[in-house]
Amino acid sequence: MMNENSQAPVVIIGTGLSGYSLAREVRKLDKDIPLLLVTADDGASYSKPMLSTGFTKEKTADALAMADAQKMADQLNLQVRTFAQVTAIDGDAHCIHLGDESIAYHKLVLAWGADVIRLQLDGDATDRVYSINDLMDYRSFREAVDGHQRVAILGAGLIGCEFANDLRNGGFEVDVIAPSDTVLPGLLPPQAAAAVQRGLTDGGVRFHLGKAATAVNGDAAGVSLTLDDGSTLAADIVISAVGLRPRTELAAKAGLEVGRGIKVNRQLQTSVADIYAMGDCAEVEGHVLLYVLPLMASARALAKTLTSEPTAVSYGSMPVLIKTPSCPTVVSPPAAGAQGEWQEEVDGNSVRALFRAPDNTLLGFAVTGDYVAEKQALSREVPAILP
């Protein structure tokens, strides 16, 4: 059945990475099918990526923003909706709501990306607990920073390590507590994430492994965490990193199936007609991948599915470059389940560590320090994730 909507623009919600770059790759293919965007912040484009190493670069928020919004409708002949929240999507209308607004589309993309997880802390200082997801968080934090000196860190996985680097090379004084015996858990063999914790411990950092955060309150020299072993540290302020969550919810009460992220099949059609998802909110064939290579390898299929002809997205080997310059670090990892074991191979930090299969096959790999410079080789090696 035609959609009566078909006047209608597409509607991307969403003004990260993922959508400005779905945007970007329709202009390539159609400079005129209408495009509206939107947003809950103001809509400036910049690099999340970039967010983790805006203390090294000395970067403000506004030096990290490439463009703000009324720049990218006119780079991109489209119209950006900012500081609008969705309140509800209907399906059977091909309409979103804004509140009491309706809006119309032909086509719907979410684009929307993931939630940091919250942890559920006690304490009177919860306030000075930041989480560091997007352009403007990042601008709360350099705020509130601010003439401070000492920064906690909940979580050691990447994004917890990222800024734990960053902040040093800002001349920051960093402490980083986690309830993993190891940094970056699940996502590195043991080897490679020792290697990983002495490098940034050589730069300065402290750790406090095995431990988790319960409380945080406030005292005259700044916010007092407590442990779970009944300990306390000191900081002036503290920054969450527990990782995040793909936004589902709203697109469940449309009726959208949902598991870890938003369903979708390999076009990124999720269960719903003329509803597409992609980037950090969406469950692609039981992948959710929050990494910029297969969300620009979705953007580019998408925009051909949206403007000509149905295409499936494919992703490749995909290695993840952890931006930890106290000990660089590329990974591949194996794919969940997958039958095999890791061999390591150690020099001081350097790490090569390569999974493979009983028969040999290398199916995933994690390199740190010199041996960095085998990733493009080895990516070469590992199966695709998505062929």
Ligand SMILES: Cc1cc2nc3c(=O)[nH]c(=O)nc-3n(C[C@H](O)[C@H](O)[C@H](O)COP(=O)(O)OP(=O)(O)OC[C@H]3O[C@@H](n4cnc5c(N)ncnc54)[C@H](O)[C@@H]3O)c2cc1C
Contents of the next structure:
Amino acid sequence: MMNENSQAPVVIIGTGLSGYSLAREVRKLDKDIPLLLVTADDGASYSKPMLSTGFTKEKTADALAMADAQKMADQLNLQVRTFAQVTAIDGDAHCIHLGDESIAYHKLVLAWGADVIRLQLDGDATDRVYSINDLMDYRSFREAVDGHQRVAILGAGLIGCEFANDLRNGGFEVDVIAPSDTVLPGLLPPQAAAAVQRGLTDGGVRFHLGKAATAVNGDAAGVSLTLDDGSTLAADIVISAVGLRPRTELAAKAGLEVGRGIKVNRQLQTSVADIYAMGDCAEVEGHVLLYVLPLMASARALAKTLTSEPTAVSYGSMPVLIKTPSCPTVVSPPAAGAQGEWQEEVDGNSVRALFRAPDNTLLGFAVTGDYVAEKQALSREVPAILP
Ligand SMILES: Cc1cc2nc3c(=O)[nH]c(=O)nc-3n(C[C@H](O)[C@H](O)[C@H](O)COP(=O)(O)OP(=O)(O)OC[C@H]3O[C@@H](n4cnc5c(N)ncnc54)[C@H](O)[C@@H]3O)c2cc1C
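What does the same protein look like in the form predicted together with this ligand, given that the last one was the form predicted alone?
The next block holds the full complex; its first chain is the one shown before.
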């Protein structure tokens, strides 16, 4: 169908790092193209990775907000609609719906991120279980934890481990509960994971691995978590950090092709004309990468596509820095299904883990402790994710 809305703005849904990075890149190329950002939250600009270093860097939620929505609108010459939840997309009519209201778009970009996975927990204190996936969540958590001492974290993945380290640095007692046998399962090979766990344990984090929480009950004295081995654990407040899932539901309802994320090609175009997706919600040629570097590369490419010439995104190697200062760690995971095996060299908490193909090509690495110094050299050796 022809795009009838050529006078309508480019509409970006989401004001996370994806939405604002894209707007910034567009403005470098075109000062005037009408841009409207629509967001379910307050539209504050902030760097999400900083949420798990708030105590270490002594930054409150307010200090983490770099600019409010109005300031961003002024700086970038665009409009921002805050607290505006998009409820449906109509690709044929080129409009989005916010309940009864509809807004026309010329081109639409879905930059609406990923949702936290919520555990089904029994008990009467599930309202004391916090998920932290944006600045507003972080503000609520900081208010709730103020004056308390004991935090239990569900999940020992990247976010769980980073919060564990940060909360220890803030002087809290920290218990981490996870069903996996190691920390950072699926991300780090065994010796590297063990080094991170030792580093955090030496820093005072208590791990309860191989166990899952089933219920959380509370009273004035705090909460009691029931674990699936029948034991209980006392805390004041609970963080759930058991994973994220790209937001695909509204896209699927609108007839867009979805897989693990919203499927897009190298030009970040979905299966429906004039609709693009990027950041945590997108699956770019099979890659779902919930990290900053891929979204920055996507913002640069998509800005060109939207303003001048269709441009494919490229991803180089994109190592991930895990913010656990108790055991500094960098990982560049091999592609899913890559043939090869991990070889690990261990020197105390310093581990050099290399994932090599049968022909000895380096396909991935994880380094901890002193070996982190090798991250740049190793990054140059591993293949690009999307050349
Ligand atoms: C604690 C933490 C630490 C991290 N640390 C790192 C790190 O060190 N390095 C790294 O590379 N990555 C890190 N990440 C991941 C990285 O922060 C994310 O990949 C990135 O911020 C995602 O940005 P986004 O804009 O795609 O999504 P989001 O930031 O989730 O933004 C989504 C936006 O869409 C809006 N929205 C959603 N649904 C709707 C709707 N229906 N209608 C209107 N608006 C909607 C939301 O309100 C929000 O504005 C971390 C993540 C977390 C949680």
